[in-house]
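Form predicted alone, single chain, as structure tokens, below.
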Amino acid sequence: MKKPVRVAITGGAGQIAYSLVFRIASGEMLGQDQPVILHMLEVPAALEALKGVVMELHDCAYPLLEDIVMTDDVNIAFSDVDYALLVGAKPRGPGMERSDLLKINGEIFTEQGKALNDFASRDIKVLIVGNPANTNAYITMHSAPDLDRKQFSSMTRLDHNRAVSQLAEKTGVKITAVKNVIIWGNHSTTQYPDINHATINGQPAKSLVEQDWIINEFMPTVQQRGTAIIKARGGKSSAASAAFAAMSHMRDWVMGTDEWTSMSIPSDGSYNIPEGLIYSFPVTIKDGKINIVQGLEIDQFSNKLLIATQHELEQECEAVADLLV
């Protein structure tokens, strides 16, 4: 058996956690052969109900679970952490301007950040799954200054899945058969859903469905998803389908994969977004290492979608600059 790892959840009494922890508890996520100590950050409002999820746990008396850490201090929750999957974000409320949300969002990653840079394992690997995500991971990486910023990350993976099904339901399909489809740019309205190079069964998918499907109902689909599903539930987020995205995307990230995936990263400049910025690329990974796709073609009305995203984004880190380290 290896030796366990440290596995940072903040946010750990909410529902994307609680689709989450006992994933990653079973191994789901890491693999069958390794143990796990979880850490799981709440406010102090929320501990009383954090001590449920936590007795569940116990409950379920997982192989691979060695030991749980509560608590309501960051330092001690990211304490020498080799993963942290940053989920606990502040909602959006009524009325609530979105440069209110970067605001207050940016002051809780900023002590997160600083936490990380001063107490996580320096291979630690980072993923922030809190909205808005890539401003949040944007904040984060700059307030861990110590940490190569390829250990950052946000989540594109569940809009990724989002189009894969969408365009594996158009066209009567496995998922299995739908390949490198790609999510460019932010996760808001304004990310753009590219299918130029995604294969169906080996034929380009462009060639099984009509461009006016792509641009008036697969698009705004996957880019209103989220908004879609809490109408549907009552006010209820998408929080199953989010923990599933955000395991997939760390074990890619940690087990590697061929397969073309969505993730937000800090750019290396490719396709000309300004390195630095938190951007969805099509990536492969292999040894921990993700690697963008690189040479696809960007057509004049990808390029348009990819320039808007990009604007968006960096009116975000705007917003925020004074909080940046």
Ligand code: NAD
Given for the second form:
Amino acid sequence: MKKPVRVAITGGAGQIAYSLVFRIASGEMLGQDQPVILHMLEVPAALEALKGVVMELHDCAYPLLEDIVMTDDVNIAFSDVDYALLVGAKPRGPGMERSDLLKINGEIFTEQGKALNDFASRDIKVLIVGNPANTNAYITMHSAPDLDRKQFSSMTRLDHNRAVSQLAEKTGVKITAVKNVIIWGNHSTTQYPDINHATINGQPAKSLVEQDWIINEFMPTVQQRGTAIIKARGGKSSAASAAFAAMSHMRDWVMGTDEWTSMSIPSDGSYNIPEGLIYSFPVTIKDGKINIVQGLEIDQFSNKLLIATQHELEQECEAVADLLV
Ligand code: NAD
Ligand code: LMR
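Got the form predicted alone; could you also share the form predicted together with the named molecule?
The next block holds the full complex; its first chain is the one shown before.
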């Protein structure tokens, strides 16, 4: 057995956390030989509800769960933590865009970035899930200047999974037959779900579906899936699929993957995306290092969409400039 690692989850009494923490405690995220200590953060008003989640965690008698820290103090929540999944934030409701949450949630991430900077393990890996996820990650990263930018990411894995699933369903293949789908840009409706490089059982995906379906069905379905789920669930946003995506994102970051996946990470200038912008790229991961897939040909149509989502992210960053260190 390895030495236990500390995993922080914010919004511990929320919907996503309820689908997430049990899987982390069971070893699904970090492996069956990795004991964990969960650090769960909530606002004071939700501590009683969090207590209920903690009771259920105990009732599972997970062999890998060494301890649980339950707190409303962000500094305690992030003390010595090795992994942080920042989920806690207000979700949007019907009729809202994720960017409507910029100001409401932005301040949470300033405070949490500072606490990560001052109290977390120097090797921490941080995943931001709370919306608007990319810009919240940007705020968190800027609030933690002593940590390396490469330690911050936000989640477009759910969009990636949605795209893979839509493509598999359309072409009548298993999920595992679909490779090299990409989500570029922001976790918002301007994201670009790109299948130009995707394959299905080794065949170019584009040769198996019509262009009209890509433009008028596939792309809007993936871009607007969050809204469709909110409508179908009577106002509640996606939770189990978001939790699974968060866990998969972190697991791949730690364990590595040769398969392309999509992660929002600080740009290194690849594909002319300005350095430091938290932008979703196609990536592979080796030894904990996230590598942007290089050398892809970007046609004119795609280039326009890459730039449009970049511009939206730049505007979001401008809107929160007063929160940045
Ligand atoms: P929820 O309302 O069920 O839970 C959020 C929890 O966070 C609540 O219990 C709340 O008390 C807590 N919280 C609020 N402020 C906090 C703070 N400062 N510190 C600690 N906890 C705090 O919401 P949810 O459905 O779990 O969604 C959480 C967030 O994740 C939302 O912003 C939602 O939009 C986002 N989300 C992102 C994706 C993605 O793909 N990136 C997918 C789904 C949901
Ligand atoms: C999603 O994509 O399901 C989440 O970001 C929730 C939302 O607001 O759409």
